[in-house]
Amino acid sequence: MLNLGVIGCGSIGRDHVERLTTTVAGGRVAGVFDVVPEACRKAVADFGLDAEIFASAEAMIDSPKIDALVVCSKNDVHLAPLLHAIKIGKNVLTEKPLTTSAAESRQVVEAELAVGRRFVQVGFNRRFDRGYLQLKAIADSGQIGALLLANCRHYNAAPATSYYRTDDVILDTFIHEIDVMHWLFGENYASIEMKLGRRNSLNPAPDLDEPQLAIIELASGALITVEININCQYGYDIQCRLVGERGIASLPDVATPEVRLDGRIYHAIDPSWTSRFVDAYNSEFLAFIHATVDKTPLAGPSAWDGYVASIAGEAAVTSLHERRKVDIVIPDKPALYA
């Protein structure tokens, strides 16, 4: 049994845990740390954790009671617990993005370059996702040609936080489609230009300016649109439509029953994101957890894919905030991460 360290008992950290200790076999939550200790007790208590409550992330860490550890803080704090594991040879599971800029996710890399050996596990889980993984065999297998477009939809009913910003649109949000996007077509971005659409009168938060749309050409010529509402109103919606020289190949959408009722026919939308992706999550778990065990590389999303996203997000939140197109300049991939 893997014994796990949690960093961050929040949101998604919650979700982990409960998905640790009643879905996800291989692994325990053997430890928990929280800026505000309340959420540890809360997590410990309302989830029966048999658990030790940590005074730091670095104490729990540098514990010889975790083997491995799961990293759920906020975004602008992933940097030095991921340096620290790496440092005493443990492997980390970090929820996207790998850090919030690129200058720190180079330090990831340069870390692990450093030892020889992967230690991060990005939780990009689309690469897990059933919908994803068929379009990835598609594309791969050529029945449809080269690709030459994508079109992506990222839509929320509502932001996941009161204090949502505009530029989170892009490092919390769209970072998805920036990795997924890269992995679906295999070869990297040459630009990207962002822009604004007509505001959504039902936005409560003055700070969000959105919904945003992502134009991203490609080494090769191809454009990638993609369309990020984070105040659809009506639920978590997800598509994305490859085009390529003889076919087409679109996500299928989440099955859900048909209902008809009232003078209508309809199929429910996933509220959130937690539901729709819930079988990736579990998989990319289940896929660390092995590794971590078995002592094999880490196969899921890397450090180098948290580079190569936070160099085209910070790209796109360049382009935002100046109202151009950026070129997206990303360097030769170590062998590691061949």
Contents of the next structure:
Protein chains: 4
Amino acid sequence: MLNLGVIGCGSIGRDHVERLTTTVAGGRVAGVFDVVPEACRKAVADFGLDAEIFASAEAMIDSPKIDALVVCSKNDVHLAPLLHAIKIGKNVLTEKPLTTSAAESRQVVEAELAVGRRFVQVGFNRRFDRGYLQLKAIADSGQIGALLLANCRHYNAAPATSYYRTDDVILDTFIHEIDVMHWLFGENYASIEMKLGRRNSLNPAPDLDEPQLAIIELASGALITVEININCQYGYDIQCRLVGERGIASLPDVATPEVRLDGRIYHAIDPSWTSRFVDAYNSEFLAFIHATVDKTPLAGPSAWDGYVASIAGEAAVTSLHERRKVDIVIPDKPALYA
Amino acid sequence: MLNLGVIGCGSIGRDHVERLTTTVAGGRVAGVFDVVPEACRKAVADFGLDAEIFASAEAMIDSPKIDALVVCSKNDVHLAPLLHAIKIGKNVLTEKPLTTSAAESRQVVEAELAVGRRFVQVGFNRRFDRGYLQLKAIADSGQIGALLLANCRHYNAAPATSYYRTDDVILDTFIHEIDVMHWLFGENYASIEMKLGRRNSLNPAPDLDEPQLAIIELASGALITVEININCQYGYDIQCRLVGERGIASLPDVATPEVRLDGRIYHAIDPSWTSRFVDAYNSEFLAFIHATVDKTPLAGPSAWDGYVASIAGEAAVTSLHERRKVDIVIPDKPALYA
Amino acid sequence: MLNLGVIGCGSIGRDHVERLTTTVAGGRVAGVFDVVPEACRKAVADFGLDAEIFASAEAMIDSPKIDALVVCSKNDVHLAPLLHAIKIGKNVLTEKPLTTSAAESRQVVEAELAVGRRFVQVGFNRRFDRGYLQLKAIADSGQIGALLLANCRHYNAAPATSYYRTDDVILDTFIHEIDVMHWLFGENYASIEMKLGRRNSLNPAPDLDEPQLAIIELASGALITVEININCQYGYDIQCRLVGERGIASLPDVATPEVRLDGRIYHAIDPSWTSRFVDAYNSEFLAFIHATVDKTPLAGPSAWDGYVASIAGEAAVTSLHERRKVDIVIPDKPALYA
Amino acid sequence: MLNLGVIGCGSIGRDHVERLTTTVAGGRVAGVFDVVPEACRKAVADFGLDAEIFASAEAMIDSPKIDALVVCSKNDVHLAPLLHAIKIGKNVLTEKPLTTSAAESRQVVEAELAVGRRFVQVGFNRRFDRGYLQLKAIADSGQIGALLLANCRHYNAAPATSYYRTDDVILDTFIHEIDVMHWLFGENYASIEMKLGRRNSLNPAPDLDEPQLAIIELASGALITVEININCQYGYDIQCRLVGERGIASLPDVATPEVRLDGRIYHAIDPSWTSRFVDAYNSEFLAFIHATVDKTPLAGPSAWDGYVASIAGEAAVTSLHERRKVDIVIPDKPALYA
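Show the same protein again, this time as the form predicted together with a further copy of the same chain rather than the form predicted alone.
Complete assembly follows, chain above in first position.
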């Protein structure tokens, strides 16, 4: 039974605390920390945790009662606990993005390289989604040939908060496609160009420009288009289509019953990312727990993958601000991440 | 240009007059007859026909201005014009059912056998539907193996008229499945049992018991279930699924755009049989016209097929009335219909 | 952490031991028993269990180290451990069927009634499948109106063992539909008739007659048809379609990527029941564990449900042997199972 | 019965001659012309035409035996017969593209403006396809809100001829999307940028660079991406998806039977444009014939639409050659085409 310390007991932190307590085997929440102490007390009470409330992330990371960490704090305070956990030598599952800049993400990579071992698994949970895994298997099997094109859409019915801004769309939302397409293609990005389409009149946020269209070139010349639309109104809709030399493979819609009623054949769309990817979250945690307990190498997205996503995400923000295509330069991958 | 005489200018008669006038090549409406003369005058006026209004079906059949006939009169008055046309030696496309009894249908067969040539094509239009034709090709290809089971559903949103009665469901509606399954399986029926399910409280007709469930045994032992439901409310929905030893083939839904809206992924269901099978009707007429003009054998459902459907339909009515399984005995097929 | 004793460490027993050890939270395998002691040793070794190997099911049930039981032994030896666990007052999750006869299943019900509490959850795992749960919610919402008809198919690519016999098809395979349709309709069965279709020439077992077609009448007059075909060759294919007065709701196919290749648009079919229902199994165990730990009433299929399935299953076997429709008489449901 | 003169009896010319002779009502092939006289003789013989073979397109246009024209000659010789027919005052249905340059297309528009009447219907047949018409109706209904984004793909299994060159992909293939998206959006284009992706190693033509990706901006700021891939190997696959403020509408796949076989659920893809759009071709001809016979305004794509497509097509070619975004400037639409 792995004793986990959870940093950040806010919205997704609570989801993960509940998951660890009620659903997935092999781990338990043994410690919690949040900059808002009330959030810790509430999590302990709501989920009946037998867990210590720590006064700081650092104290919890240092505690002998804690075997590994889960980082669910705000994006801009991931760096310090990650570096500390690596220094102490404890595994960490951190929510995405790894950090909010390529420079910070580079520090995490450097810290792992200095020790010569991976400690960090980044919460790019799609890599544990059954559909994406099947897509990866099809692409890798060679049956559709070398990949030439891809299309994604990342549509949310509405932004998670009313304070969402244009850049957040890239670093919080589009970052998922940035990681998963890099993984599916298995090659580096060469450039990115972001375009703003016609503004949705139902988008209530003045500082939020979208839909956004990304055009990504890969090293091989393959092209990916991604539509990001977080006010699509109708549901949470994630699509991914890979076009190879001989055929196409596409992520399926979520399976829900077909209903024939009132002149229509319909099925329900998943309303939110929490339900859409609940199985992927569970698998992600099981993978992290089993690897940590068994002392086998972490299998999920690495600090390097988080770093690559940071580089590409920064290029996307630059493209959006400067309205031009921006080159993406990825350094050589260290052997640790081969 | 084939000069056609149309007997019956009521609802489906008008559809066919319009089809011959505006849509399909090779034929023209040169004569019309209806027991209600006003129906003829209205058809001529509405579709701008250059056609003679005849005083009787017989006179029209006899007229040298008429090359071939289309019978769209009520089901119970098909026999006389069919026999007369065969006697005169003119081809006839008759709406289904061939007649309303096996004994009458037998007379049509006997008349053709006496001449030694086929003159009658029965309007079982599904045999000209693209989906059914593809299903037939798949079944005949052997790829799914010998047929073991089948399921059909014949659902109408609501009955065509408020006077619909229980037996009509068999002779007007279910008769389509009786013919098309006989054709798809390519073997004779052995027995039929009709069951009445729970009555739909939205069915307004006191003399109409449905939904009905038919269980048909074929000579090989294969089993077909057919659901007939003419108050299904939601649309016109025709399904057919063939289960073979290695696989299954199913009739597709009509292709309509997929819409994602309000938490649903939906596409429209065709509301009625006229639009659902419009292409099949057009192909049925083109096949009849081309065969008649080219003096090649009629290719569609024959008088024999109509006779077989009458025998099975009568057995179904008996089963419904007597609440028991009824054997279906089909005579040997004459060489003319091989 | 609930200490579970697993009775039967054969095929599905091993699956459940693995599930409890690696996947689902809240329980651990603390004891094992099997009539083949080697099966216990192998399970302990293969899954690294910290578990006691007991000399008898009874000894394990009695042991203070064991909080609750999981019965995975052969169908015909479920009764004794169930009765003993009820006597001792420990919860039991038993694989389906509850027992192999209505008389034995009645004994389990009587034992619970004598204590006045439910201890048994039957492993009709489909009630925990997301698709079936959504179907149930749609049916219960009233949007499609009262249920009139239903269709199921239960197709396996090939039987699990080569010794499968005709009756097993009912008690091992079809028993799932018997339970789940009873649950979906929420009313009692009135009669059942089994029919044998044309034999599949690819069925290698001489004592196995199938495909089988079941026609079930419910108390309301609604009709269910079920096709059971365990040599369908192409995959594991479970379908369920509910027809109401206003519309239809159908269980979805498993979501797998769409591939366009070689003139076809295809997606993969799940090959087996273990993968098809893996999530349902996990949810079933989580529900049992949480209810047992929280001392709340068991939520899944009860001994009563298992008894009803036994009655209907026996009627189905009689129908198959005697080639006639057999009435199903379900006693009044005791208040304990309301 | 409309007497039609067909200019060009090569591949698609023969298709249309056959269509007019065997399938669609209201017109007949009364005259033919081809620069290769043998093509005329072959068409007359193969389809049993009662038609005059003319020595020149001009002579046929002038002939009192000919009521209207169908232009199926090579793209670069459309202009002269179009101008002559307009001068003579006869309607013309011309295959797409209208001409091969914006300057030539402008001449056709000017000729019609000079007379003050439309004579030309351009063979952008997709506007008569059921799926596109339904898509148009959904977009125009407002149910999905203002259009923000769109995606198309135009995939051919292989190029029609081995001599296909890069620019042909735009003027022969992509021109269909250029027209149909202009029609669906109902607004003018603002710019276009063509990108070349990774070359398909299965593309045998050295002078054919593809797949191509087009990014089109509309006057409103809406963005369209179009993938053109004429070596996709797996079939003929036309997709179109409109993203509005509230929802999405997509062109359906062609309906073909679902087959479950060998672990897959599949349906066939249409192999070629001739079968995919056969109904659209028939409807296009019926619309042209009925409007011409009834002397009502031509309803299909006009010379103006053909001109707009020429302007956008030229911009696309420029973009491809110069590797940059190219503005599209569409003049004000004359009242004749409102």
